[in-house]
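Take a look at this one chain, the form predicted on its own, written out in structure tokens.
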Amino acid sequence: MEKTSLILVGAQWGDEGKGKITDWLSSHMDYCVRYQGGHNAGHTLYIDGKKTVLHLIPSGIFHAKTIAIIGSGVVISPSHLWKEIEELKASGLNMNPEKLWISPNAPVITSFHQQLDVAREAKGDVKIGTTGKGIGPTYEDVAARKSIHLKDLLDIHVLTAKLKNIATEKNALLQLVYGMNPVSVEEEAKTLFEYGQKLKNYLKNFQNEFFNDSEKNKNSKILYEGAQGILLDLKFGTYPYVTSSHTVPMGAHFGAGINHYESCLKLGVLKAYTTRVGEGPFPTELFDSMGETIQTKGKEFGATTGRKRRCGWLDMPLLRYAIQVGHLDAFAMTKVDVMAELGDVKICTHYEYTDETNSHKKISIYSNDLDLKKVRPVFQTLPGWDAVVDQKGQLTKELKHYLDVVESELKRPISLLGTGVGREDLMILKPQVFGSLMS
């Protein structure tokens, strides 16, 4: 089937550099979807030399032909979402109405959310690693049913009334087992009532251009953003030390409202190596010089917290199963221009690991039963690379030979190359791939 849209995901636990493969794919693309997470994402970006960090935006809000869209699926900060909003206007950028359609059905993080994660990621007896944005307690609020979306913020009566239902229970949270101070119902609806107002003209219903419209939903190229990585999936994800949404590529419809599922290129985009921030088990994570080195090297701190992210070397098991959930057609793979100049490079080609019964097995592919902290990572060493290409602009043969193992390890092909933090710095290596959706 012809690939007539692209959802790209984070093929690992996130941080894989996702905001630049979208942002340099969104040129080519209609519109630009987020679809899950919230404010705890964090995608960088580096256009013509400027670092810009983006939370909810999505990535490809820099092109002047594509819209932009925060579907459903994303939980807001209303506060959060307008200083975004006030900072690229102040830049220079078009921010109107026109350019960017929010979800009137998006829910709202609120004061009693953002105060409930703190309090648990203190003061809870298992440190899942959260942001403290808020994130977690706003979707639980979605299954409950008692969420607040952005179209109640433009009625004081109905959002004073949303607030009222939520806050006897989160109160009482906050102070009897937190030993918080309550938030102020009133206090919470004038603020957020303000912020309906601002951000008013940017709600629409755009399902309806879709659905009403059988020519714009047959031919517009669709370019669906994940934020974090399929490791982080509330269901399929390493849990429980997971993010609070739907990373996998099949999130991208239920947070869009927008079906093209079938003719979806999904894209994974990977490091070349593996982080993580935050807790969690970690197979391949370096404790040495290496480790450090590569931290240092890929500035790797979080975009939105300034967590140091754990590193280690790339886990073949792990992408084996984000192939497998994810349904991944090809890989767009960052940063090798991290790992150059580090001498041998390793994989992990398969787990060992020793079961009940004292068994010995060989694990070629993780599974969410599987306990990441009993597996003893088997890795294989490749010889690194001292620069990305030669002097005649090609790929040095060692990364090359790099390239070429993953794909045979994945049976995947890996179509785009990251080379460095700018705009400029990716290489094509599969045009095929990705068909006419680069036309």
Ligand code: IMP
The other form holds:
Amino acid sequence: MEKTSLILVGAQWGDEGKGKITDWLSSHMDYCVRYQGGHNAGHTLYIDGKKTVLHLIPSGIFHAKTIAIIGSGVVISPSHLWKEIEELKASGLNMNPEKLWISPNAPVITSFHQQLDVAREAKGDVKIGTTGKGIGPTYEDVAARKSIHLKDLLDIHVLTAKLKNIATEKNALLQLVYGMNPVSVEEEAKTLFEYGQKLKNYLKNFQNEFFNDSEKNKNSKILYEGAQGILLDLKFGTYPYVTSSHTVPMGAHFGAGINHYESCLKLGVLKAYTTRVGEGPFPTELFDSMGETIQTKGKEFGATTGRKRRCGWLDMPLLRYAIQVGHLDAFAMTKVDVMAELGDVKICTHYEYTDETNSHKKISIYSNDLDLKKVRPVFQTLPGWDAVVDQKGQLTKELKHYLDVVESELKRPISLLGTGVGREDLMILKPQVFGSLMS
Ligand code: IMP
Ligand code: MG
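Can you give me the structure for the form predicted together with the ligand, which would complement the form predicted on its own we have just seen?
Entire complex below, previous chain first.
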């Protein structure tokens, strides 16, 4: 089937370099839509040598003709969103309500949610290593049917009533369980109302206006920009060390109101190695100087929290699983430049696992009933590369071999290759993957 739109997701635990790929693909798109997560995400872009980190605003915002959309599946910190809009304006970008549409039904992260997130991480028994932005508690309230939506910020009476509806329980938790100060409903209402006034012109019910218009729907090229990565999906990820939203491409159904899943190309973004920030098992993690070298060369610090990212080799069993649950058609691989000059490199081809009856198993694909803490990764060593391209501008033969091995292990094409931080550091290896999407 001809692909008319595209869903782009991280194929690992986030931080694969999705922002850069989204930015590049967006030049061919009419719309770029964020559909899940919140400002826990951090998408770093280098455009004309200038660094911008986006947390909430879609990475397609930099192209004049591309409209950026934030769907109702995204949880919003109004103060953070406003700050990001102001920063983009200050950098000279033409930000206005024609350029950025935000769903009035997006849930709001309040001080209650943010403080509970921080308190639980500091004092709870199980640490997830969250970003402390209030993401989990806000999604909890969506499920509990107590969520405050952006549109509620426009009416102080509605807003106050909705805040009161969550305040009793949450202040009891904050004070009695976590020994923190309560949040004042009146002050919170005042602050949120003020942000509502600032943001109101950007609120747009595009669901009705746009997605239900089948002609517009059919003729538009839409890029759905995932945040985090498939292994952090609430349902399909490495639970409980996951985020609270659906990071698989199917999440676009819920978060954006998409109704043409079948006609979307599903592109997984994959780093040439693996990183993870926060807690949770990580079979190919490197604890030696190689891990440190990759961490330093790749500047593997969280864009949102500044935490060091844990680093390890590429993991085929996890990626095969990501392909399966994400219905991935193809990959974009990033940061191959970081792996230059490392000497020999490795990929994990499968795991060995000894079950409770002491029988040994070879596992070539992860499943989320498997205890990742108990697997032993089995590696294949491959020759490393000294540079991304040779003097003729061709991929060096060692890097080409690495890509060939990964493609044959995963049975999916690597269509794009990220070779540096800049917007221009991108090689198109297999344009045919995109069909007419890039025309
Ligand atoms: P939360 O999303 O803040 O609730 O954090 C839950 C888990 O997801 C933690 O391990 C975080 O480090 C991780 N996480 C959340 N957002 C990102 C991201 O954008 N990149 C990488 N990891 C993330
Ligand atoms: Mg990131």
